[in-house]
Ligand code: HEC
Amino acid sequence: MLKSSPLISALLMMLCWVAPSYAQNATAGKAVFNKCKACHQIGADAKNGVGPALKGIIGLTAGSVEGFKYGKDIVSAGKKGLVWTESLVAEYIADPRGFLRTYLDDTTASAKMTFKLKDAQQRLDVAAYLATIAVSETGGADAQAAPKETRTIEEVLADQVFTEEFLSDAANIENGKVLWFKQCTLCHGYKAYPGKAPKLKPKKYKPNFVFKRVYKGFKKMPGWRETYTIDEIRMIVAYIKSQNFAP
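Give just the one chain, in the form predicted alone, as a structure.
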């Protein structure tokens, strides 16, 4: 017993160091969820888009969000008894297709969701964040994501004026670059997943056109007015129109 005690003590110390790194953090998960917003809306007014709306997803049968057209295999998983828990969501977003093949015991199963979140801690955090939205009737932590805009979309678009001074300002370009690499490259540019979205050709676009697309959205591209402020979207425009832009 005495000879084994140093080994036991060492193992306990290792556990003390490792365990905290995998504690779920819903606040951190909210930030990570920005990677998901290109396809999923969340909160009280969430609507189906490229992916299903995710309010209330924890505790919901897989493939059952009303009005969304799922792939057949995720629906089959739901019929088999798959109900989303935090741990199952974390497993699923690591490799959606692999998850379904294992769950259904079917090597031909596929998933419409191709995005994979590789970081284990981020997966746990996102699942924890989704759980806070699941019990919320008002949008929960996401309800105050951006200040409420009182003007109509058309009024906001009409108010935008892009001067050469604004577009060439180094601070605007740099801030826009940070926002671009934080979110936009998930669908556009050299980091894009195959088939997600076309590469941008900024020389073809006028600043107001770029602002309109980012603010209002277009077809499968969601509008980002609920996530970014008008000033932030304007800075994204400045970066896209700059010589430093790297699609």
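The shown structure was predicted, so the numbers you read here are calculated from the model rather than taken from an experiment. Rigid core (definition): largest C-alpha set, two forms, superposition within 1.5 Å. Positions refer to the first chain, counted from 1. What changes on going to the form predicted together with heme C:
Relative to the superposed core, Thr102 undergoes a Cα shift smaller than 2 Å between the two forms. Relative to the superposed rigid core, Phe211 undergoes a CA displacement of at least 2 Å between the two forms.
Superposition on the rigid core between the two forms places the CA atom of Gln121 less than 2 Å from its counterpart.
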Contents of the next structure:
Amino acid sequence: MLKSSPLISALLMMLCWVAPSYAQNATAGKAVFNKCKACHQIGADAKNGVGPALKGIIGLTAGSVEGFKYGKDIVSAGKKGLVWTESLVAEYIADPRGFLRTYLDDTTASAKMTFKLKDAQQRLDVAAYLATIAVSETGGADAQAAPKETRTIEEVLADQVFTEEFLSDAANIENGKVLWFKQCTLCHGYKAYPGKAPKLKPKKYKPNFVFKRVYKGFKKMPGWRETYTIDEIRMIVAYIKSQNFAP
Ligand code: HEC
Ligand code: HEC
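To complete the pair, please output the form predicted together with heme C; the form predicted alone was given just before.
Expanding to the full complex; the earlier chain stays at the top.
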């Protein structure tokens, strides 16, 4: 028989340490929520966008935010009794369609939310963040309001650093794509009225050039700094510089 040795106790302790710890963290979740912002607003003045406003979503029946045009399956799930808890939201955002298929026991169910958040810790964190917005009357608004920009336009431009990691992040590219099709294709792109704006030549641009044009505007191109946050404009840049971009 093995005698209990210090080595074995040390190994046993290590086994305990490597067990994943999934404590949720609302503060970290606030940063994760940047990935959702292209489609969801949060806080007192939140409006429906590509996705429904998520103010007070924890405790709400699925598919019931007023004025939002949901897919039919999430509405059915709500009728069947689906009420959002933190852990259900964390499950849903891993794979909205798979979640609805399981919940409704229907292999043809579909979801209008195509975004999936792969990281389990980030899912718990962002769900915990959503819960803080649900309980706090004004916290939502405070959490949402971007701190007032005190830098000059030139200073903001000078502060932008685009790493390879940022530019290749799938969530950034996906969010940027949604914004591009929401706004920019009014003038740019294959669907726009010809001659309204030049066809973009992404290979020729440095990321900072694209950021500058979008943040500041240039001649007939309006600046978008009142419409989009700096984070959102950065995600548009990631999309335009990605392989997925179709000018
Ligand atoms: C690309 C756009 C997009 C992104 C990004 C996105 N969502 Fe959604 N989301 C939607 C749409 C659209 C719906 C409505 C789904 C439907 O009708 O089937 C939705 C629905 C939801 C719902 C259910 C709301 C309800 O009223 O029942 C939750 C919760 C949610 N999203 C959370 C998130 C979180 C958290 C993130 C970020 C991790 C996120 N979403 C990212 C588009 C998006
Ligand atoms: C109202 C029409 C309009 C909209 C909407 C618009 N643009 Fe533009 N954009 C222009 C015009 C016009 C130019 C050319 C400006 C010039 O060089 O005189 C331009 C130029 C650009 C350029 C520089 C192209 C070059 O080769 O010099 C970029 C990058 C750009 N737009 C990105 C965007 C993005 C990203 C969006 C969405 C957030 C957007 N634009 C929305 C009209 C628009």
